[in-house]
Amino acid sequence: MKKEILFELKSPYRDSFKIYGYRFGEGEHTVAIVGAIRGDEIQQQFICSQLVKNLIDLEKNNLILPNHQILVIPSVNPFSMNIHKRFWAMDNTDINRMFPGYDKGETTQRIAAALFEQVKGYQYGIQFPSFYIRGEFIPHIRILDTGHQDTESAKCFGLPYIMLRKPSSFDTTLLNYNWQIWETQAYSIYSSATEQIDKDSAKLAWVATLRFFAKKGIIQYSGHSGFISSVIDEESMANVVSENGGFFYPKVTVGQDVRKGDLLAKILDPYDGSVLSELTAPVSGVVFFAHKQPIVSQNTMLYRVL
């Protein structure tokens, strides 16, 4: 293993700001794996963490296969996980939404142009990110769906879903994105939680890339075969947004079976503790993705539902 500085930004304030690699094995540029871009990614950098003690132990064991190289980089945004803020400490902008960066431009494009030069090129690009909205998910792949994805090789990770995902204008600055323009085959892994660390959802995904190297011959590894995946589109599910702002009373958690018209929430007067509103279930599924914030606002996706 080499510990590599890949990028370093010099600060008045305070020690520099750096991006650290970690390497392994020799030869072809094999995977690129990004854990924590933003500042409240604990679990996503912990994820990495965890790959990063197997991987040692696997090459100390010889059983990283020849010619192939794996880098690691849990955290982009040190910084901003030094004082607990999801974005750049500075002007609040999103590292995420940078790429393929600008070594020019403004800090934060910057540190986008910086990193992805460390890791296009490689064959595969594996992210750990974080959802835009607060709550939980079932652990799954998320794929852009740009017309050079391979979902074949998605399957290998053995994780009960694969994501679909049609792109928007907003997505073309997304790490994922364009590692697919930049013809690597890209893959976000999104697991339970974000700033706090949930063991059992962390190790499902990073057991989960253990296998995928496995089945593509990067490594030698035993482990459980995982699951058969399920090729799901985005468009396909059912969103369920609240009707009013107040207290967050859940009734159901995310993989529960529910039946059309089941109770999935209810929505409480913060004062007085009334019932403002009751959400049910608009299908018959599975529940993919349920918000855990104890308040929210009116018009706040709540439960998704596939």
Contents of the next structure:
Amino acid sequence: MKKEILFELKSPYRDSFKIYGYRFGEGEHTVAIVGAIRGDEIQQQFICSQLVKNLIDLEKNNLILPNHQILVIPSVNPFSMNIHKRFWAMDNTDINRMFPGYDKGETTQRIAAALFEQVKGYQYGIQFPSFYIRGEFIPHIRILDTGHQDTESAKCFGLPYIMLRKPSSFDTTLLNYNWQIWETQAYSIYSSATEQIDKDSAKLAWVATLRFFAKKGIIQYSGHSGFISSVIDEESMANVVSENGGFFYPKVTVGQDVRKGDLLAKILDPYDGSVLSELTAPVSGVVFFAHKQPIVSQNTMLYRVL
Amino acid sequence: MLKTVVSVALPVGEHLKIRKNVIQGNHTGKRLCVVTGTHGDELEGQFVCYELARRLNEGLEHLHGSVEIYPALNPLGIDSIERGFPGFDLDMNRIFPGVQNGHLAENTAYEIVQDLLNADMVLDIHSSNIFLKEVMQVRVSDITAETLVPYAKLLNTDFIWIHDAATVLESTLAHSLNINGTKTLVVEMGIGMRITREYGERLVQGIFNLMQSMEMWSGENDSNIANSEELNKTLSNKTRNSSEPTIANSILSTNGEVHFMNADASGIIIPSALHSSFVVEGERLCQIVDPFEGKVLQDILSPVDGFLFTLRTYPIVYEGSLIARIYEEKK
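Please supply the coordinates for the form predicted in complex with its partner chain, as a counterpart to the form predicted alone shown previously.
Whole complex next, starting from this chain.
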């Protein structure tokens, strides 16, 4: 393993901003992995740190197969994480919406450009991101449907679900999107948490990544062979949106099977506790996404049922 | 008449309300919508809304049609001094045309677009951010320039910047309306969290020019507001569009080139040049300094002779922070 500083930026007063890379193996650029790009992606950085730990052990035991190079970048934004901000603290811009970056542009465009220069050209790109709508997901692989995607390879992760999302215009500046445009097969792995560490779903994510490596002949690794993945279209899910503002009183959790008409949650009046509305499952299926905050506004996405 | 465009229940008691004032003239005619406050830290449009409503209310007999004023597309952001839509990750001007059954912010964007569609003209007023001061300008994407520039020239701005149509900008309010056939002009002026009265007065005059051209205003319109004196002194007449006293001679960006200057060092900016001034090649715009050691980290010099239309005023910079934009007229 070689630990390298991939990018450094001086700041007016605080410590220098550094992006570290952990490089394993030699030869072909096979996989690049990117963890926390936002300052609150604690779970995502934790997953990467565990991957680094596992890869150090695999390399020590000569289990990384020849002519495969793996680059892991656990954190692209230590500045924001250290001061509990989600985005770049100076101007609140999101590095993950600056790709492919511009090396003569604004600060976060330069960071994105420097990162992209390091991670482009790999055969596979794996990112551990968080979603712009906050809540809990069933762990899954998310692929932007750009026409360049390799859905079959995504099945090698052995996670139960692979979700295809049609990119909106605002998705065209994501790392995942630009990886694909530059001919890297890009996969985003969503685990259950963001700001907190959820050990079980974190382990699911790093083991799925090692499983992918093994099935692609990058490492020797014997673990559980995983699930047979179902490929789903994001637009095929049924959305449940709140009709009122108030306390969110959930009756089901992520991963639970529900039948059409089952009670999913109640919205309670925040002053007198009375029930303002009861939300029921629009279809029979699995709860794929759930809102996690204790309060909700009207028109908030509370559940997505698959 | 105040009307509510969007009303959404917040968790505890309040409603998020986006409202507009529909000022109906005494005669029938077209519909002009003036919107601002998408970014909660951009406040220059507040004076424009106030002054426009005040003048219209005094002359309803001259108004043909209706002017609809939306001072706050992001009322929670304005009232809490937050640029974005509080509690939502994406820039509000990157989620249009919205989603009918989408999340709160996306649904709000959808309802705003539905309300504005079919207006004869929409004017979307922005005011930079807290870091950069902008000269009064209209920004038009190259795909809409042919249609919009004739209207943009009426708005009394110093500059009309015709820019590339980047994919990510397809999610702006202006793009969403323009591609659906609702002509929308974007004005950018001043600086975040401040109001520049001169710009506001000039733009209001420009709106009356626009209304005259749309046959919406039959009253007087002779405030005789034109370009800044500095601009008139220093640029040639070849890019000017009019000799009318009430219409400023906007520079069209296609007659020259825009140069960007970004910081190469992180530190503190000490200003030298004045915003909205004409600078010559080699002239110092500002210095980036290190207050610990009293050292100059970077002298930022103008690469060309030109019009300094964007200038950083917030003193802390990182490498990459935008410092200035200069328009160089073609020789």
